[in-house]
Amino acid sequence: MAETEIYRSSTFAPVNIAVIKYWGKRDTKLNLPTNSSLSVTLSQDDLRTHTTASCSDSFTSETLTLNDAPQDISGARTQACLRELRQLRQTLEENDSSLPKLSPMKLKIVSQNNFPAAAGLASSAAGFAALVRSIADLYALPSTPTELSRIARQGSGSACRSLFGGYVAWNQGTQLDGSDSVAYSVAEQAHWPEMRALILVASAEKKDVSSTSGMQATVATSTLFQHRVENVVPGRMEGMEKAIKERDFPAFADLTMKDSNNFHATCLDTSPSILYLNDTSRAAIRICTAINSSAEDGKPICAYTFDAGPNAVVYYLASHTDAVAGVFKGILGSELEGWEGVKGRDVKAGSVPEGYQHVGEVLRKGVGRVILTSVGDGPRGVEEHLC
């Protein structure tokens, strides 16, 4: 008896870290945001989700496994993605009778992250981007990244931006069905490849308030939030796109830090207050401020930003590696996990800024590891299958 064929496709998908933040939903079911956002896609060599999607007539149930742990595949968000992808495949099969009938087959999805989940490192964004891209490739869908971003958005809002490399915007859209709430490329990785990021992992523990529940509480209770949506974000989106297209790092840095501060101010303005930042986070902010204050021309050479968690992401250009990453290496010590790789070994350790010894000690005690990375490309199809 012939063995039943198993069809497989595997994908690496990247993490993205927003510099203009997405927070709040105008439609929770469709994951439609209250404001547009913009992010930097980080290198998959350092941060990625690896997902294999397979289907076969021999599979009797659908399963989803993440980091070797079974997950609930019946959730509305996951099912929304699977349903739309299946419908697209079914349309292909109806128009071409020679295609194998994959759409009725059960799916087996296996994913592995190389970074801590639920710790403010955009794990769900990379995860749903990898899920959608791997199934789209399995089904041989002709859909563009923007078209797939509409589907991935329903799984995790920020996932729509992880369908692209480089610098990516997510248009909030105005249509009730979410058809225009999609991601688009602002600039490719090659446009500004000098961008670097140092991630200070202050906590790898699951955060107390999830992004989903946190943003809905902010929408419901923060008076500052509405001002952010209506008066702050639109101008910053325009300014950030301009800064990226002109490769203007001082403007990029200024907007990045202001928007991070504003986002966390709305969290503080929520009732009860949401405190994603901790003492380690605030110490990182102060060190970045000290680095920028000592810059020769008075223009910022690094930019901190924080998602819904305590981990600092510090952006800088390759030409300022020693002036930025080097200071943090001098404070944290070269023996800390993360400096041992090629990228870390090449960083020359600097000294603690004058007058910031105590701040440096707080930072040193609170950071468990560092991740050095850079702007990266979009999802990659790979031949390494997990199942």
Second form
Protein chains: 2
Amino acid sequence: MAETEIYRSSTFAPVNIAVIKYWGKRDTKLNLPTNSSLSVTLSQDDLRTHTTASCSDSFTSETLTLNDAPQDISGARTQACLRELRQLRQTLEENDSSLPKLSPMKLKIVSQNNFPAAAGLASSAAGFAALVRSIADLYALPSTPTELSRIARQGSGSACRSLFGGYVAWNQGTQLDGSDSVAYSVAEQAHWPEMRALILVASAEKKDVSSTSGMQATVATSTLFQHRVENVVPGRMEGMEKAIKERDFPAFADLTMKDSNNFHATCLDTSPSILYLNDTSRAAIRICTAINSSAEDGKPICAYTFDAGPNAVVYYLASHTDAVAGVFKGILGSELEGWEGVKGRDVKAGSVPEGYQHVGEVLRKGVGRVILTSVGDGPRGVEEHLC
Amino acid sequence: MAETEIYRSSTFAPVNIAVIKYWGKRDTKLNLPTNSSLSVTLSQDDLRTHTTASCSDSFTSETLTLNDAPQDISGARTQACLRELRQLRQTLEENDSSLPKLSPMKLKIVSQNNFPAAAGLASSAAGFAALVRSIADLYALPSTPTELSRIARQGSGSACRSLFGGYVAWNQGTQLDGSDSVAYSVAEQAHWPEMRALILVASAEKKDVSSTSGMQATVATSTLFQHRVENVVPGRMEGMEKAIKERDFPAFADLTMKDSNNFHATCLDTSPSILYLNDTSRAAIRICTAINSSAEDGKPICAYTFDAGPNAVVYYLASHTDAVAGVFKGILGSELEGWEGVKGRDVKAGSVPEGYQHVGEVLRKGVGRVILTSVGDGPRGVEEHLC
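Now that you have shown the form predicted alone, what about the form predicted together with another copy of the chain?
Now the full complex is given, and it begins with the chain already shown.
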């Protein structure tokens, strides 16, 4: 009977959106970054990958399925994760002969995202975090999230930050083998649970430069990039950790916007130039700037950030929901997809900031849906299996 | 009779478009720049300011008119130019009592641009160059163009480069009084007369950050700006002078595009962020990149550059007119304003590069007119007076 038994483990893993950006690798095989980065883990109620890892002697081939579509499991990155996890299981099995011999079995991995692929959100972070965490659970590995982050990083760099909830840093590390290029928790979700995020999903635009090839083009050709890495990011990492520890939103916002700008500046300085920000993005930036300049004490109450694409992610505190999300609801119209959910329904639509009617129109034309979410927790084991 | 005599002098002065950009002042009163810059003077057949400077004992007030609208002549920058020119005239008069005493007379200055204000082209360079040159001629000053460039610079920084034709550098200088922050000729128009420029005038968009305030915000807040000034521009100035002297278009194009990108990167890195490039600009960049990547030997045959706004200026050589301007004519349609002139009429409309239909559409929607022009000569005295 044992040879036909199927072992299973399932997990949810979250998306994270960086506030100090990861852009550039010093080792493309191991995904070792040129600078440290820091992110906010978003709530899995809104954005998550659900993955079931299973293994059995009865499986004859190794497979990976995402959103019901078979995926290529033979890629070097996926294989690196599987190899490392198997190795750890094998060591356990060698030290304890009572354990079932799972490491030689073929794996069947099935994943589902709870958000549309068309949302243009980098799903690889949640995807690799879920893959690594579900297999680690299947293998009953005693590894800490930081140890697993080292493995997930080899699948997709930013995936290492999705092994934690709350506020997470990825230390660039100095070792050639990447052993110290791992994620750690800066603060738990519970430390600063009021953080909210409004994602403005831009209407489909074909992305012409992937982040993988884009970042290495920047490393190779931007005259400003090295300066960012050496002289700009280190101070910002310190400042951001401090802002989070002190729950200092104005400092958090200031650094978040500056670092998004700085990262996109090095993209623009790449040859050929990479310009991820489009007119919709520019309109979102202007509205955020208008919201901040009308804030009572002149301190920012919202912060935009953009990954390698046109979607704005706007961070704000729950107490400023109407002053931030409400203004966007007023501009975008409450009938837009995304406001109908439990987090969007009660946001009070505000008026368009004076003088920003035209900018608001540009934004309305370019945004296809919104996602309202917040800081969330790290990967969770779940009993619901996908296979 | 002498007291009612009116003295007149008229000049044409050209527009220039920088290929190594001026952005940032180390002295805002004297318009002393943080880095040297280099530009191509464009043909006055297509873009020029025509100015008549007149003076008479019968004039009771000093006036300045541009395109039939009275202008404020009391601004510090205009006054600085007038004061310096008067001073030079006064010295002449003191040394030669036979000269008519023009320096105490009120000035009447009338200017006309031959291009629409709506074209969004920085007209202040041509405007101050024409103002300074027409008064210098009126006063019969023996000053060289470089000497006059020092004066025009105080009106508008980039105006100093419009005192010359062809290829012109503005040396940032080191003196506190700006005495060595002057323009000089890198090469005459006749040295490389084949240079062409296609200006894609974006449909009216309200500019929200003027270059005067924008550049100082960049100086004050960009973490990348100082690196550009100290480590990026100096080598590019040398490289660009060499490219022009050797008529090396690929090197010229490479540096032109890189420096435009680099300048806009520092704008984006400004707080609040400045993003002059819009979707029309991005489409123009992509078309240029497509044209260059399809060039036979892989060397660029066109170079985009953007000033503080969305208009692309595309440089190319006459021999590549069809391969560059022709592609844009094919995309934009030959019925668009600008192609009907003598320089545009014979450009053969080419086909849209494969895979760029959508980008072409974005460009067509965003461009309101084109201007076809070429490298041109410096200011010329003319007999046609405007008053």
